[in-house]
Each structure stands twice: as structure tokens, then as C-alpha cells.
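We begin with a single chain expressed as C-alpha cells, specifically the form predicted on its own.
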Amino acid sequence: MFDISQLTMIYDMDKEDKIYAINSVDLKLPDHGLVGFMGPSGSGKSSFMYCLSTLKTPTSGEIQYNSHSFSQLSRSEQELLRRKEFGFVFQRHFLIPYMSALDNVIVAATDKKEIAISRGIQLLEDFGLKKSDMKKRPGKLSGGQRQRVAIARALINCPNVLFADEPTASLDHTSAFVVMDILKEYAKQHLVLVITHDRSILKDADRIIEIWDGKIIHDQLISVGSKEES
């Protein structure tokens, strides 16, 4: 699905001491599976994910998604790609405070309202929310419930790729594992990319990629029991 070659992201280009957020990375990613990205703060993992999702433009290198080069897409085409193909979950849920849980889910829907409502209810039920909870505003929900609503919103359009940047960082471990179980199930038929500092939540990942100073230092294929070093 993704074919990345010589990807580089440099900050402070106009300064003598340039900062390499991503440094000549080559990587291929499949069309499904749960892939974890690990590394210390400032290692470049978030910049890497933002480049893959078209939210940032790399300094150089090539990203191909289903054989289409990002560099050949206009801004409007990139926006359409994000809307049709990608979903996003962040550490903060970014729910709209005056909307109900259900309305927060369907606000991003591209289907007709009745279809979106039906799918939104089904997603929230699958994630363990009661009908009464769906009517509540975010301030009346627990942290775990809010993050599940955020994930449901990200999945409302059935994206082929789900980008999750520290999706469990603000949760207790019990809630974090519930969230990861949801993502693992979705990853059976879609690609789910998770940035985290917590290796324990990647216990069921298919692959773990470690990034240090903008370079991949370890690429472990867990599901097939083999390891590759990059």
C-alpha cells in the first residue's frame, strides 16, 4: 500500500545546523495489519506519520500510496485522499463539547445522514457504549469513553488507513487495552499505524518499527516471528 523511498524531512532549512526529523527512510507497508511506531520524543515518528498522511510535505524523497505518488497530487487531491482513504486518532480526542457522543461521530461522515447515524450507533455499540451514553456530551463521559468516541468518528467512513498518534497516552491501562483491542480488530482488514511510547500496548501488533534521530533502527515482524533490521 505504501512504498516510501529516501524520505527526508528537514527543519530549519535556512540555518547552518539543520534538524533532520526524518533522514533518508526507505520502507514498505502492507494494505492491512497493526503497525506500531516507537521512539523517544523528537525521534521523528510523528513527522513520519504526518508525511504519510499528507498533513506534512517532506523535504525530499518519494511516498507512493497504491502506486500514486504524493508529489504528483495537488492540495485538493491530497485533501480528497485524506477524506476518502484516511482516518485519524490523536492523544487528545478533540470532540466538540456541545455535541452528543453520537453527533461527534457522525459529524465527519460522508454518507447520507440516516446511513451515518445507523453506522455511528453500531460503532459505538461495538465499542461498549450504551444508548444512554450516546446522548451524553463529552464532559459527561469518562476518558476511555471519549477516546472510543474519537475512534468511532475516525472509523465512520471506513478508512483504508487509520493513523493513531499516541491514542492511549491519556488513558489508564485498562482503557488503553480496550482501545487497542478495537484497533487490532480493525487492522484485520485495514492498515492501522500507531505511534506510542508504551510497548505493552503493542503486545498484539503485527509489526513494530523503532525510530531514532529520524532513522529506522529496528523493524520487527512479530506476526510471522521473524525480525528485520533496517
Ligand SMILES: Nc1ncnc2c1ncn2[C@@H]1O[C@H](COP(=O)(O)OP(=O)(O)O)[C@@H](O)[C@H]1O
The other form holds:
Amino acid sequence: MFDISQLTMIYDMDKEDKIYAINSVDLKLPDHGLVGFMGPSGSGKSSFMYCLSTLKTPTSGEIQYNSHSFSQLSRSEQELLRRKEFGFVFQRHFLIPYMSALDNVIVAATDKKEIAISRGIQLLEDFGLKKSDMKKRPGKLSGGQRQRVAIARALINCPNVLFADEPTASLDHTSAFVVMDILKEYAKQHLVLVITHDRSILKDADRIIEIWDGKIIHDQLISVGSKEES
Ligand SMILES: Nc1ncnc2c1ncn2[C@@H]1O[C@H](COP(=O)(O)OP(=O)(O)O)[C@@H](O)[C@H]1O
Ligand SMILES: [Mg+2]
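One more: the block was the form predicted on its own; return the form predicted in complex with the named molecule.
Everything in the complex follows now, all chains and molecules, and the chain you saw is the first one.
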């Protein structure tokens, strides 16, 4: 699904001390599975993920997504790709404080409202939220519930790729595992990329890629499953 070659991302190009956030990375990623990215702070994990999701433009190198080259797409084509094919979860939930949990989930839905509502309810139910919690504003939910709402929002348009940048970093371990179970389930049919500092939450990952100073230093394939029938 992704074919990345010689990807390089340099910050502060015009300054003397250039920062190589990503340094000549080659990588192929399949169309489903849970892939974990690990590495110390500042090693380039987020920059890598943002390049893969078109949020950032690399300095050089190629990213092919389903045979489309990102560099050939206009900004508006990239935006459309993001909206139709990609979902995002971050460490902070970025929920809208004055909207209910359910309204947050469907706010960016591309389907008709009734379809979005029923899918939103289904997702939140699958993630263990009660009907009464769906009506609450984010401020009235626990951290783990808020992150599950954020994941439901990311999945409302059934993205082919889910990008999760430290999705469990602000959660306790129990909530972190609940979130990872949700991501693992979604990864049976889709590609889920998860950045984390915490190896224990990647216990069910299909692949773990370690990044150090902008380079892949270790790429461990744990399982190569075929897509399960749904
Ligand atoms: N907007 C930016 N401007 C300049 N340097 C940046 C910027 N974003 C990240 N960096 C630098 O790029 C390197 C990689 O950062 P990042 O991708 O955020 O790593 P990680 O997510 O692994 O912590 C670090 O040295 C960081 O300081
Ligand atoms: Mg980061």
C-alpha cells in the first residue's frame, strides 16, 4: 500500500545546523495490520508519520500510496486523500469541548447525517460507551473514554489507514490496553500505524519498526496474516 523510497525530511534547511528528522528511509507497508513505531523522543517518528499522511512534505524522496505518488498530487488532491482514506488519532484528543461525544464523532462524517449517526453510535457502543455517555461533553468523560471517542471520530469514514501518534501516552495502562484492542481489531482489515514509547502496548503488533536518528534501525515482522473475512 505504501512504497517509500529514500525519504528525507530536513528542518531548518537554510540554517547551518540542519536537522535530519528523517534520513534516507526505504520502507514498504502492506494494506492491513498493526505496525508499531518506536524510538526515543526526537528520533523522527512523528515527522515520518506526517510525511506518510501528507500533513508534511518531505525534503526529498518518494512516497507511493496505492501507486499514486504524493509528489504528483496537488494540495487539494492531498486534502481529499486525507479526508477519504486517512484517519488520525493523537496523544491529545482534540475533541470540541461544547459538543457531545456523539456529535464530536460525526462532525466530519462524509455520509448523510442519519447514516453517520447510526455508525457513530455503533462505534461508540463497540468501544464500550453507554448511550448516556454519548450525550456527555468531553469534559464529563474520563481520559480513556475521551480517547475512545477520538478514535471513533477517526474511524467514522472507514479510513484505509489510521495514523495514531502516541494515542495512549496520556492514559493509564488499563485504558491504554482497551485502546490498543480497538486498534488491533481495526487492523485486521486496515492499516494501523501506531507511534509509542511503550513497548508493552505493542504486544499484539504485527510488526515493530524502531527508529533512531531518522533511520530505521530495526524492523521486526511478527506476523503476516491475510485479511480476515468480515
Ligand atoms: N517544526 C519543526 N522545526 C524544526 N525542527 C523540528 C520540527 N519538528 C520536529 N523537529 C525536529 O526534528 C527531529 C524529529 O522530530 P519528531 O519527528 O517530532 O520526532 P519524534 O516524534 O520521534 O519525537 C527532532 O530533532 C525535532 O527537534
Ligand atoms: Mg512525536
